[in-house]
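As structure tokens, one chain now follows by itself in the form predicted on its own.
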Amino acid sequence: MKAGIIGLGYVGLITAINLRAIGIDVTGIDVDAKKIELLKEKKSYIYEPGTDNLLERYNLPASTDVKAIADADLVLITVGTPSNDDGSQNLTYFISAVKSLQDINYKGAVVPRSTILPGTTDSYVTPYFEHVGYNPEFLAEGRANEDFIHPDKIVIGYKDEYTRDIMKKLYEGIKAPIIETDIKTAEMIKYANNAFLASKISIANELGNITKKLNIDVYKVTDAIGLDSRIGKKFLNAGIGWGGSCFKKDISALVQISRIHGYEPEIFNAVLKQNDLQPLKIIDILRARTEIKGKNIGLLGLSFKPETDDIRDAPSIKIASALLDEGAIIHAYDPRAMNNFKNYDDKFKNIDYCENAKQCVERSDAVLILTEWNAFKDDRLYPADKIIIEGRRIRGKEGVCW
């Protein structure tokens, strides 16, 4: 079978190259000609472990011309759906992708994979195509290729049997439970998934804030409650909060659509607020230990999680901004994310970006560990007489929630 992918960003590229790896004839489409040129050279423009090897092994045909997928049996739409200023969903790229398929009178199955609110496919895709479905992704940055090949589940939302069958054929090389449902339910499953995970992290962080006041190690608590099969161990790591491209965007959109329908989702409002405040708690601890103005403060880790260069909604952004506002001199090191961080905000250009973790620590009066990169676990990095505060628990020393 032939498949097309419209939108070769993070999700699109990972989806396309892994489908190639399981034997699907895939062609990618993107408006960015630079991406297409890099793919012709078998080079990745994102950092994700294993992607370079996959591109080298499985050539990915790609084009800026949507006509290149006119004969595909199925097209997955994987363009970005960012947030507007009010938290609602911006569908500019999505609508453009749908229109491009209309323009070539595409006859195969049109299946959005972008994260879109329930009812979006029915409003913007179903009226124009005979075969329509929805197929959400559940790819975690840092292990996305593994997640694609060994997923917890595959969700197939469909309007017609042709689309259901072609999607099942698309994934027949992957062993995982398949959830077959209607399109609107499939769209909601994605939001429910992310809302639940973000809420679980925020609960762990709130427990951490309480237990620190009580001089209790939150990790002893969460290790115990994680053994309860109703709770589970994953996503209980307390710290400076969650980041990334999905959680805040998706929960904000869910809040907005809830309000449109006359319901105020108090729990999700609280999750967003809790996570908004959580990163700055590490500065409160630092402030209690030392004067910040004029001090050299080291930041180890800028990406929102290890094994990625992604800084979108990373706690490091709020922390660095607040430190600069208080007059700190910042030294920073991250194995992958320094260039992205430097270009995120003009005021970040004046940060001293170090060559390695050791240099960052040596230049600093106090060090905040913000990302749990393996390179930061070495106790030899940290002199006994230096202030070290962990935002992510990697050494078990003083931290934001312990």
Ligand code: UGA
Contents of the next structure:
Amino acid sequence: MKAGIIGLGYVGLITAINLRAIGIDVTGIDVDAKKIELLKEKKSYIYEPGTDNLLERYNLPASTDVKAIADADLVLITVGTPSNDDGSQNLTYFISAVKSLQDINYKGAVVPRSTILPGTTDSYVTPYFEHVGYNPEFLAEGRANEDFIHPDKIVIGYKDEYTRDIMKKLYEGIKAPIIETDIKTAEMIKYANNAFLASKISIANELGNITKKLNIDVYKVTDAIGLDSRIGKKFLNAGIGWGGSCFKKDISALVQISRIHGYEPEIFNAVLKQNDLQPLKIIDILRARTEIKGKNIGLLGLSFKPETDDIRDAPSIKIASALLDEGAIIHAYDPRAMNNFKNYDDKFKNIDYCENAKQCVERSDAVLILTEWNAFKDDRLYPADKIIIEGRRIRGKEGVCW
Ligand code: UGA
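Previous: the form predicted on its own; requested now: the form predicted in complex with the named molecule:
Below is the entire complex, every chain and molecule, led by the chain shown above.
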């Protein structure tokens, strides 16, 4: 079986190389010639644990020319679908990927895998191709290769039997429950999944904001409620709020489409608002301990989570901006994300980027831990007489919600 993948960003690259690892003949397509050159050298242009090894071992043939996948049995579309300013989805790349397949009169199954609102495939793909499906991804950054090979589920939305059968064949090598459904439902499952996960974290954060006032450790509470199998232990870690490129974008798009249909989704509005405010709580706690103006404040961790260099929507952005506005001198260290952070905003260029965590702590009067990298878990890093406030639970001593 032959498969094509259009859009070799994060999702496309991980999907393509893992499909090759399970024996599928996949070719990748991307408009960016630099990416194709790097792939020829078997090099990854994203930081995701395990990806370099997979590329070295399985090699991903790739091209800028969509004709290279003209004879594929199916094509997955994995281009970015960013948010417009009003939260609606920007389909520019998606539409151009679909058009490129129309231009070559492609006859196989066309299966978007980008996160797109319910109805998008039926509006922009179904009218133009005989075989159409939708196959959402549930890859979390930092563990995406693992998530691909050992998923909790595989969702296959389809219009016709050819697409259903070829998609099932594609995933034959992976052991997971398969959900077969219509395309619109498959699109909705992805939004529901992310909206639920983000809301679950926000509930933990809200509980944490309350327990902090009551002098109760939120982790003792969430560890206990997590044992209720109806609640479950995962995604109950309270802290400075969820970040990353997906949750905010997806919930905002869901709110938007809901409004278009005349329904105001109060819970998701509240989740977005709560998460907007959550990062700044750590500054309130810091302010109660020390003056901020003119003080040396250390930030340990800038990425939105460990094992990635990604800072999109990271709580560190709001926290660093607010500290600079209050006149703090910032010293920061992150094992991977310092370059991205420096280039994110001109005002971040003057931050003192340290060589390691120890140097960052030494140069600071107070330290905020913003990402739970393993390197920050060594207790010897933190002198007893220094103010250390955790935004992510590492030591459990003093933190944003504990
Ligand atoms: C998320 C979903 O977990 C994936 O299933 C989905 O495929 C992906 O979005 C997507 O739509 O592409 P991701 O954003 O990479 O994946 O990362 P998560 O592990 O979900 O973490 C998101 C944020 O929540 C991070 O800032 C993390 O620190 C925070 N978080 C997570 C918490 O604050 N508490 C927790 O208990 C768990």
